[in-house]
Every structure is written in C-alpha cells, then in structure tokens.
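What follows is a single chain, given as structure tokens, in the form predicted on its own.
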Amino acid sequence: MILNNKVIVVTGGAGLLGKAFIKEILAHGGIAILTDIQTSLAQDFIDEIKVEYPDQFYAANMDITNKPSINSLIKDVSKRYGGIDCLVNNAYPKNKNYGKKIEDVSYEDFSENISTHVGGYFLTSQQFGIFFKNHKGGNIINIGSIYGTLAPRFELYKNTEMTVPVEYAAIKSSIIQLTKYFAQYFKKDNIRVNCLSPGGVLDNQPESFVRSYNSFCSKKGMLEPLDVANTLIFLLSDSSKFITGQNLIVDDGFSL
C-alpha cells in the first residue's frame, strides 16, 4: 500500500492512460479521483471500479480550461476526503481538426489546440498549486512525451495515415518547461512538480508502424499503459519525495 490513502486527482481519467492510472492508484492503496470533461465516456469502467473500490474511488466531470469547474472539483473532493494530495495532469484536449499534416494545419487550429492543452495544464497546476500551498504541500505530475524532447522520426510514419502533429510537439515541450517553472515557483511550499514523458503506447497502430518503432528500442518496444502507470506510482509515492522539477522519460530506449 505504497500510496497509503493519498487522495489523487487524475484529469483525463476516462482515456487509455487515465484508466490504467486509476487502476494502479487503487491497487497501491490510494484514493483515485477520476475527472474528465465527460465521464459518461467511461461509464462501464466507472461502474466496475465503484463496485470493487467503493470507498476509494470517485468520478466527476471537470473541464481543465474552466477555472470555476476546477475549483468546484477541488472544493468537492477536499470536503469529501478531507484534503487532496496529488494532481495528475493527463487530459488531452484537442479540436476536431487536430492531427493534420503540417501543410494542412491552420493558424486558428494550431492556436486553439495549444491554448486548450497547454493552457489547461497551466490552469489546473495554478489552481491546485494555490490549494496545495494553503494546505501545507502537494504533488503535481504532468504527462509529457518523448516528442517534447526530440525531433519526430517522420520515417516511421511513411505509408500510414499517422503523423506527429506539430501541435503535439509544441504542446509537450511546453509542458516540460511549465513543469520546471512551477517546480521552481513552489519549491519552498512543500509542493513537488514533475513530468512523466512516455514513449509510444500501444493503441491499435498498424503492425508495420509498430515493427518500425520497436526497432529503435531496447527490448519491449511500444509500451502498454501499465508500463507508464507503474512509473507514475513511483512519482506519486514518498519514494520520490526528494524529486522535483524533473522530466522522467519512459520509452525503452527509443529516444537514445
């Protein structure tokens, strides 16, 4: 029970990584708060977890780009559980045009995706940071990416409909620097802020892409969501209590 009843808010908890994060937090003794802009997207998952962990789990809608929504969630959870220990910034807001090749990306779409994603991570970190400062400490973990630290390997995407969106690279590199800024700002307030940057995560990609990607790795290749979740547990726990302002890369050697 390494998390020992820590109250942990996970944004984007209805997504691929979010569900894995929730499961591992609960399995390690934490109290998991699943937030998403629309929790109905994961209703079957929520119902299942509620049965298994009725006293350790809570789900609520929250919009990371809306200050009243964030503060309402903070007030609700802190009243319900007596406080909040950790925030995991995992939400992945994007508009309907996200993911185009660079030639087809409009200025408006680029700006909107940067604003909602980076802006949302800023706003949640700001509001939770204020709460943590007033309550004698806390822990913020942002989910970044290896493509926040290195140039895309576009050759992997040949003969597929996939690409690395230019917005993605800008967003994830911004999040890494935002992490360092918040860590420095709150360093004297007993608030840790770190970034977890995974490599590619398996999600029904074409086999040809997976083979090409894996050729850059050490032994496993593309990750399972659990591989990322296991590292998150370390950053949430007191085992990492002297780590702040860092970007921890988990990618089986892809970025070497």
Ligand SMILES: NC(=O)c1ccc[n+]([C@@H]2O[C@H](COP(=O)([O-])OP(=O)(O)OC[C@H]3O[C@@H](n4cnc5c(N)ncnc54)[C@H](O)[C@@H]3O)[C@@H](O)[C@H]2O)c1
Contents of the next structure:
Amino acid sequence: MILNNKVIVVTGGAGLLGKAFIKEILAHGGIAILTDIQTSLAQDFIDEIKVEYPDQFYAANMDITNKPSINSLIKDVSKRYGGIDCLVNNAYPKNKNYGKKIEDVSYEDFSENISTHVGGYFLTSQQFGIFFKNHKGGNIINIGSIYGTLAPRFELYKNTEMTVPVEYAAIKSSIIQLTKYFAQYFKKDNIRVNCLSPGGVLDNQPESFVRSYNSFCSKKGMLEPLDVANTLIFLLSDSSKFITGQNLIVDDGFSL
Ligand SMILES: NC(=O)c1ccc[n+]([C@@H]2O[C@H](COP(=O)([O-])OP(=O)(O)OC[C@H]3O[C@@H](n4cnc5c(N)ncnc54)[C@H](O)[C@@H]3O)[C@@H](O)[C@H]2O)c1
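Can I get the form predicted together with the ligand as well, since the one above is the form predicted on its own?
What follows is the entire complex, opening with the chain shown before.
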C-alpha cells in the first residue's frame, strides 16, 4: 500500500477529477479527506465510499477562498487523524460568466475568476504550508493544465460551445509559477510542492471534438479521470520524495 495511511486533503473533491482522486487514494491505502465548497454535490458518492471505507474516509465543506474555513478544516482533520500529510489543490472556482469569448469577457469577471482560482490555491498553500512547517513537513500538489504552458488550440473548439477561456490560461500558468515559488520557499522545511498538469479529460464532449483532439495524441487521446489519478498517486507517494518544484504533464502527447 504505497500511501500507507497518509492523510490527504483533496479540494474540489466532489468534482470529476476529485472523485477519482479520492477513490485511488483509498485504493492505495491513504486516508482521503474530500473537501468541497458544496460536498452535497457528491452526496451519493460520499455515502457509497463511507460504507466501503468507514475508517479511511472523511468529507467536509471547505471553501478555498475563505481563511477561517481552511483553518477550521485543518484543525478538525489534524485532531481527528493526528496530522495531515498532503494537500491536493484541485478545486475549480468559476463565476457564472466564466468561459466567454475574449471580446465578451469583462474586466470584473476576469479579475474575479483569477482571484478565486489563483487566490484560492495561494491561500490553501499558504495555510497548509504554515501547518506543515510547524509539523515536520508535508506535500502539496497543485492541479494545473496543459493550457498553463501551451498556446490554445482554438481550431479544435470550432463548431462547439467550448473554448479555452482566457482566464484559464492566466490562471494555470500562474499556478505553475506559484508551485515553484512555494517549493523554493519551503525547500528547507521538508515540504515539497509540485504541479500536475492534465490534458483534456473525457466528460461527454461532442464526438467530433474528441476525434480531432485525439489526432494530436499518442495512443489514447482524451484521458479518463483514473489516468490522471495514477500520476497523482506517484506524486503523493514517497516514490517521488526527491521531486519538488516540477510541473508534470499528463496528456498522452497532446502538447508535443
Ligand atoms: N476536466 C478537465 O478536462 C481538466 C483538464 C485539465 C485540468 N483540469 C483541472 O482539474 C481540476 C478539477 O477539474 P474538474 O474537471 O474535476 O472540475 P469540476 O468542476 O468537475 O470540479 C471542481 C470542484 O471544485 C469545487 N469548487 C469550486 N469552487 C470552490 C471553492 N471556492 N472551494 C472549494 N471547492 C470549490 C466545485 O464545487 C466542484 O466540485 C481543476 O483545477 C481543473 O482546472 C481539469
């Protein structure tokens, strides 16, 4: 069991990738803490997992943009399990106007989406970082995206409702640099910080889009949440204990 009772907090745990992360952490012997702004979004999943893993699983509301909410979660979990080993920054805050074409994005919406997403990842990293420093170390993994390093491939999104939001490029590139900053800052405190940048994940996208997307890939194309979770387990485990400050891209070659 590669995760050997490590206590791992996942933000945005009620979402598409979050649920797969929780399942894999549990399957590899970790203690998984599902946090979300609204855990009720995944109530059926939570009920099912609670029965399967009564001692290894806990779910609680936590808002990554709210310092008291983060600190009360840290206090609650560390008391319950005697410590915390890892934080997975995976939440995806967005306001109701997120994802418009560049001409239609207002300054206010741009700023709000950057502030909640980058600001939220900063705030959790800061608060968990302080906790880890006072408790002999820890491990932070930020979920980035290929669009943190790659120019948008707009042609893929033609004739679909989807796009690569301009905020997303700004957010995910910031998160890669934030990762390096925190990794450097906490290098001597036994805290490592890495970024995991997935390519597109299958989620009922139009077939024609998936086909075009896949033509850029090596063998599979768009990934399933489990494909990303497998790499997360490596970064959470001691197999990667000498890796810090890195951005690991998992995209079946899409960005090459
Ligand atoms: N799905 C993809 O194709 C893909 C690809 C690359 C990277 N990513 C990244 O992976 C991460 C997860 O993506 P997803 O597709 O699973 O998203 P999702 O929308 O399915 O889930 C995100 C979760 O975050 C929660 N959340 C939103 N605001 C929050 C806040 N303030 N505090 C706490 N939780 C909050 C939501 O309630 C939701 O449950 C994101 O960072 C995303 O950018 C996703």
